[in-house]
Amino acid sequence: MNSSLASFSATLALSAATFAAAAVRPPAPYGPVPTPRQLRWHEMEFFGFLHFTVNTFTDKEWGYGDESPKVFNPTDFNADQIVSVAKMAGMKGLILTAKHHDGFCLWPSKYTEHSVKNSPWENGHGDMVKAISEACRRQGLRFGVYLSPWDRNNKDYGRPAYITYYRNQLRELLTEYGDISEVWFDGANGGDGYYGGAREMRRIDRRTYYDWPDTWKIVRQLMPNAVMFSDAGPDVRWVGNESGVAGDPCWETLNRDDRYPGGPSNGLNSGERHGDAWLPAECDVSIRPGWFYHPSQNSEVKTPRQLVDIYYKSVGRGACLNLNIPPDRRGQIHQTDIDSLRGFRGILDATFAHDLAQGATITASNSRGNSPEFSPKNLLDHNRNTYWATDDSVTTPDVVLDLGKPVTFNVVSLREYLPLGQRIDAFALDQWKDGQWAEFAHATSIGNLRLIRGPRITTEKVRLRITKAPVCPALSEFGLYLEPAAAE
């Protein structure tokens, strides 16, 4: 064969191989799948809450609504200090309590006098929402708002006129402060309050009073990329507790029928494997016993190890963690909180700085169409947009990491490729020990991220087995990590 013919044959063979690889179709999505706004939320994984209002100065958790705006007077407010602490801790965004149940507004709303414009802070010219949102933008964090549906100050609460008031304030927040990443709708609805001086008990039908579908439309119209949080979503669900702990399993899907903000909490913690909506869990918890700053709780701030444990039980179970860090009466994050957050971040950085699976030889019992696009090597590239998948008929495959030498680890990370849905029902992990495979862990849901944390293991090979799945898997990450000894 002459050189020209050989070159032509090689080119033809390469073209045929390229065509064959290109002809391999990706798996079909399974069940509900996330929207682009939900995918953006999933990628954050860890962000923060800022509970700050008149309660900070009255030493209460829930204000009654009769507090004078004059009590709100942070002595040394520093938005950049607050945001820099959040960024140091690894948070990707902050959600500010623009209005809590007491009805006091942290922005100069034109619809009420019960706001910062009648406080001594900055002589009534301050705007806390503007300050925090701009500090977030300066430092590269996303910004969200909490607008309590319950208002113990407003005279019209419980009547139709209040819904107009509430929606007007929602429009203010969504049109005057730049990009909003999340809108938080609380489930506290009705009870005793000041109500413009009435000082009475007011009950509402929480299922119908707020006309939530039409309220949600305002957010969709004005801030289409924002996710909405509540017991019912419609984008992100409450996890069902305020301890920051997701269920095990914690499925990303839930049946949305008969759910509304403040409604039934059944199923929120673990989700539902075959739910009809992609409605992932957000785990909210405070670094302190209370949500607002109280001087008496300075000695009760969660320790770095406690925060790390919460991280594994929230982010490590496929949810997002929303950790509250309440500003003190200066308008800054207290040093005790900073010290704990720094220790927490130090442990996570020491753990996840080096993926021990890097450099390993990785093989799979099956790869979809033998295409490089779906190779198991994609599990090691730290790119959530590439993934390993198998042929449609192969639903219980395995992947082996050959580390080439004994390696010690105690954390395994797994991540599904979310645009194709949650596809895996159960899996197991094995180590190579005494010349054979020995199981060291098994679990169910994976979703956005699954962190398996246990005792230290030293082995040359690790195997992942998909033990139950209705369709072929689509996994984007398989990593091994080692916690520093002090964190165990």
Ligand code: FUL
Second form
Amino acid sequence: MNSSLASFSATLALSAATFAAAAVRPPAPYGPVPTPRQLRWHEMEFFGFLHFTVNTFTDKEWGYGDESPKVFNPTDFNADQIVSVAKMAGMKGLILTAKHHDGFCLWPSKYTEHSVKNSPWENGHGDMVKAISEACRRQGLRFGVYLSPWDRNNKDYGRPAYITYYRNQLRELLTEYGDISEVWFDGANGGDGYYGGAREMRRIDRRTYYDWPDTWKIVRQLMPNAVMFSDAGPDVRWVGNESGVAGDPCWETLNRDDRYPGGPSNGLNSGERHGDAWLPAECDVSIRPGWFYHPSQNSEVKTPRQLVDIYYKSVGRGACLNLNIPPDRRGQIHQTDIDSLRGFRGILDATFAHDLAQGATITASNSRGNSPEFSPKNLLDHNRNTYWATDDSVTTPDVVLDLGKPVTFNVVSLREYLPLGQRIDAFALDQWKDGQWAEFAHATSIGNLRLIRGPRITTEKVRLRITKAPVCPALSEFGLYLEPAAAE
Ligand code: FUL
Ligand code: CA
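To test you: the structure above is the form predicted alone. What is the structure of the form predicted together with the ligand?
Every component of the complex follows; first up is the chain already shown.
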């Protein structure tokens, strides 16, 4: 072949390849898929809760509602200390209890006197919501609010007038403090309280009293990017316990059914595989036994290893972890909590800083249209937006990592490409041992992330088998890590 003919045919081949690549369509989405606001929430993975109010000073978990605003008086409040501790721990945001069940407001609400404006803190000119939200913005964390539906101080609680009050407060929080990433609706509701001096029991109908659909509309209208948390979503669901443990499996989907905050909790822990809504789980848990700071619990702060365990059972099962770190009476995070968080971060960093699958040769039994767009190489680029997919007819493919030499790991990490829905029902992992494949783990749901943590394995090759899926998989990441032993 003469050279001009050769270059002509090379051009032809190239354009044919380009044409082929362009013609391979991505897989069709399967089932419910996340909204952009849910995707942003998934990407956070780990964030924090700040429980702080009169309870911090009265040593209670649930204030009755008759506390004097004068008791709220942090002696050395430092929003930047609080936020920098969260950031050091790896949290991507913080959610503040702007108002807990006792009704005391951490911001100077126009609608009540029961707030920081009547406390000695900053001579009544302080605004905790402003201070924390601004510190978050300065340090690059997202900021969310908890506004307790139950209010044991308000005289109108239980009557229609309180709903107007509650919504007015929600509007204040959503319009005066910049971007709000999440609004947290607690399910604890109704019971005895101060209620403007009535000191009585007030029961409400949790399903109808708050008219939730209309309250949710306010959030959508004023802060369209915020996710709403509750037992019923509408964006993210409670995981069904306060110990930070997601189910195994933990599906990202759930049937909406007739759910409401404080309502039925069936399915919250594990989700429902073929649920009609994308409604992923958030695991809320405190670093201490209580949600609020109590000096008597300084010796009961969870250890770094306990926190790491929680991380694997929440983030590592496709949920988000919302870890509560309650400020103390100074208005700062206590040193014991800081030490624990630093240890926790240290273990995670030592584990996840080195992906041992990097540099491996990766091959798949099938890759969609043989297109580079869906190549198994996309599993190794640490980019959640690129993925490996197979042809539509191939639902149980496998992929092999050839590490080139024996490598020791004890954590395997997998991530699905969420915009196409949760596609994988089950998978297995094999190691190459004595000249053949030997299974070392199998599990079900993957979703945003699945961390398989087990004994150390040393091998030259690892195989992932998708063992059950209704459609072709779309997998974003596959990594191998080594968690150091406790003594290392
Ligand atoms: C619960 C509340 O009753 C606790 O005090 C705390 O705020 C926790 C996060 O939610 O339902
Ligand atoms: Ca990727």
